[in-house]
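Given next, in structure tokens, is a single chain: the form predicted on its own.
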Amino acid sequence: MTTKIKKNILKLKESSTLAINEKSKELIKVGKKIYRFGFGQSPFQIPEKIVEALRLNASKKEYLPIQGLPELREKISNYLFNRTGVKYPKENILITPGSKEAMLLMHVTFNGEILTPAPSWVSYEPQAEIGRNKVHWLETSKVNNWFPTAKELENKLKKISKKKNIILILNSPNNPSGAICENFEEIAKIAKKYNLIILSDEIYTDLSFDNKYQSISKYYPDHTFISGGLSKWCGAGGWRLGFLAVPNGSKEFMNSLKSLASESYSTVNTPTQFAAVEAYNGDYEDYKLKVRAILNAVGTFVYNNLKSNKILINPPQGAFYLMPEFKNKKFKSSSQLCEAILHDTGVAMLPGSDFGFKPNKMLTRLSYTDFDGVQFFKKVTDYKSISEEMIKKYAPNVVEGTAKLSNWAKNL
């Protein structure tokens, strides 16, 4: 029997980040030594008070409102205001099963075109395809820290024939580069000039190594949507709890989002929403300071041991990613490069082509989270002093994988 599939869905492939995770697990099962630098997942334990809140609410089984638990939406509203200075009232917040679903609902609801910088997270373009919105790529450079300048953004907009109804997606700290956007204000001026909508993906913003929460909403609040959730700063990826904050004046859009939610997942699971109240209301700054310090130390170790005349790389600024560029004359594509590295060294990474770059650019995404975050976290008593010896002891796979990658690159 042949079941017909819509053309825009046929174009989709399995998310490469999830695929590399499963491939790595399969190789490990058959006895291969794999350094899991391909999948971006927090290695740290969820704070115990948040876990306890889930336990205490595990018996709650009633359906919650489509838009989400009012108390949770109020806490997220306060959370955003304290960090951005912009008020997104609880009526403007939708609780979703992960921020990924929040963005998908936005793509499906929105009728227009999408502008996304390269590099960008692997799911932005496929989600736009699902929503039948045309995607425009704006390639950035290492020199400008992998974010567009105001001039580059304006030049790109001038080339787009329909300049109405455009969403610009920004993600800082960035997946896949680990870089922080340092020119939000000038981007906001161009966005205002062309009446752009901004989707600010702030899933990693609490993991900025400078300990500052920077959001473009500060400069462009009237047209900035914010997505976020518990998966990265809180280590609760599998809990699937995210949100979308909608700017004032978007009531019709919010109503459409709620209708989509009601006809798809109905509501986010009840116990997790109650536990998330604790996550967004409690004081977890010490937890975040230690998490950021460990990630910064490990990322800096990888950066210092990879940078060479064969590997070009910027230092880490946030999240848990680096984006090495390999000097190469052997391979035709970044996919071939990653396949060769996996075969020769056991280091699993993702090619730059998965993040919007042309295939012949020898860029890869490296996630430096292949370590026991629970043990590392316990052993750090002074987050201001994490030695190389501690990294070697508690992140041995990262150390070994980095050495193998560095040695392999010397033969390019």
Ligand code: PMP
The other form holds:
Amino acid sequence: MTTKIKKNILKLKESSTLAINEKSKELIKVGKKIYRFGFGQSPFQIPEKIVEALRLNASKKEYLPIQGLPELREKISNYLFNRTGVKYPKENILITPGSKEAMLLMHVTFNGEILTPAPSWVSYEPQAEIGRNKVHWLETSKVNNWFPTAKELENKLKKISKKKNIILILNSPNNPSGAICENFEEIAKIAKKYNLIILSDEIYTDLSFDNKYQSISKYYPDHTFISGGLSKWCGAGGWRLGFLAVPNGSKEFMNSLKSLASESYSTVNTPTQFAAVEAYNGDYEDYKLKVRAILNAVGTFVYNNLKSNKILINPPQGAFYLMPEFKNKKFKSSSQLCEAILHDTGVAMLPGSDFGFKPNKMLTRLSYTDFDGVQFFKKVTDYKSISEEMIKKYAPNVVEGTAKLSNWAKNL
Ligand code: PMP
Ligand code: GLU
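Let's see the other form, the form predicted together with this ligand, since the form predicted on its own is already up.
Below is the entire complex, every chain and molecule, led by the chain shown above.
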């Protein structure tokens, strides 16, 4: 039997982040030593009080409103206001099963075109294709910290802006580069001039190593959508709890999002929404300080030990990624490069081509989360002094994988 598939769906493959996770696990199962630098998942435990809130609410079984628990939306509204200075009232917030779903609903609802910097997270383009919105890539460069300058953005818009109906996706700290955007203000000016809509993916913003929460919404509040959730700062990726905050004046858009939600997942599971109230209401600053300090220390270790005349790389600023560039003429594509590295060293990474770069750019994404975050977290008493000895003791796979990669690159 051949069950016919729509053309735009047939084109999709399994998301490469999830695929590398499964491939790494399979290789480990058959006895291979694999350094899991491919998948990006927080290694830390969820704060105990939040887990306790989930336990206490496990027996709650009624469906909640489509848009999400009002109390949770209120807390997220306050959380965003405290960080961005912009008021997204609770009526403007939709709770979703992960922010990935929030973005998908947005793509399905929106009628226009998508502009996204290269590099960008692997799922933006496929999601836009599911929504049948055309995607434009905006190349960025290492010298500009992998974010577009105002001039680059304007030049690109001049070429494509006849439709004047464009969403620009921004993600800072960035997956895959680990960089923080330092020019939101000038980007916002151009966005205003061209009447762009911004989708600000703030899933990692609480993991900014400078401890500042920066959002473009501050400069362009009435056109900025924000997505976020518990997956990264709180270590709760598997809980699938995210949100979308829509700017004022988007009631019709929100109603369509709600219709889509009601016809697909109905509403997010009840116990997790109650637990999330605790996550957004409680004070988890100490937890975040420690998580950021450990990630920063591990990321900096990897950076220091990789950078060389064969590997170009910018220092880590947030999230848990680095984007090394290998100088070589041997490989034709970044996926060939990643396959060779995996074969020769056991280090699993993702190719830059999954993040919007041309295949012949020898960029890769390295996630430095292959360590037992629960143990590491417990052992850190002073987050200001995480020594190299601690990194060696509590993140041995990261240390070993980095050494293998660095040695491998010497022969390029
Ligand atoms: N945006 C980026 C840049 C991500 O890396 C992720 C993590 N997969 C997400 C969004 C989605 O996160 P979640 O659906 O778990 O909220
Ligand atoms: N965000 C993670 C990554 O980029 C994985 C989860 C996902 O892609 O949904 O590796």
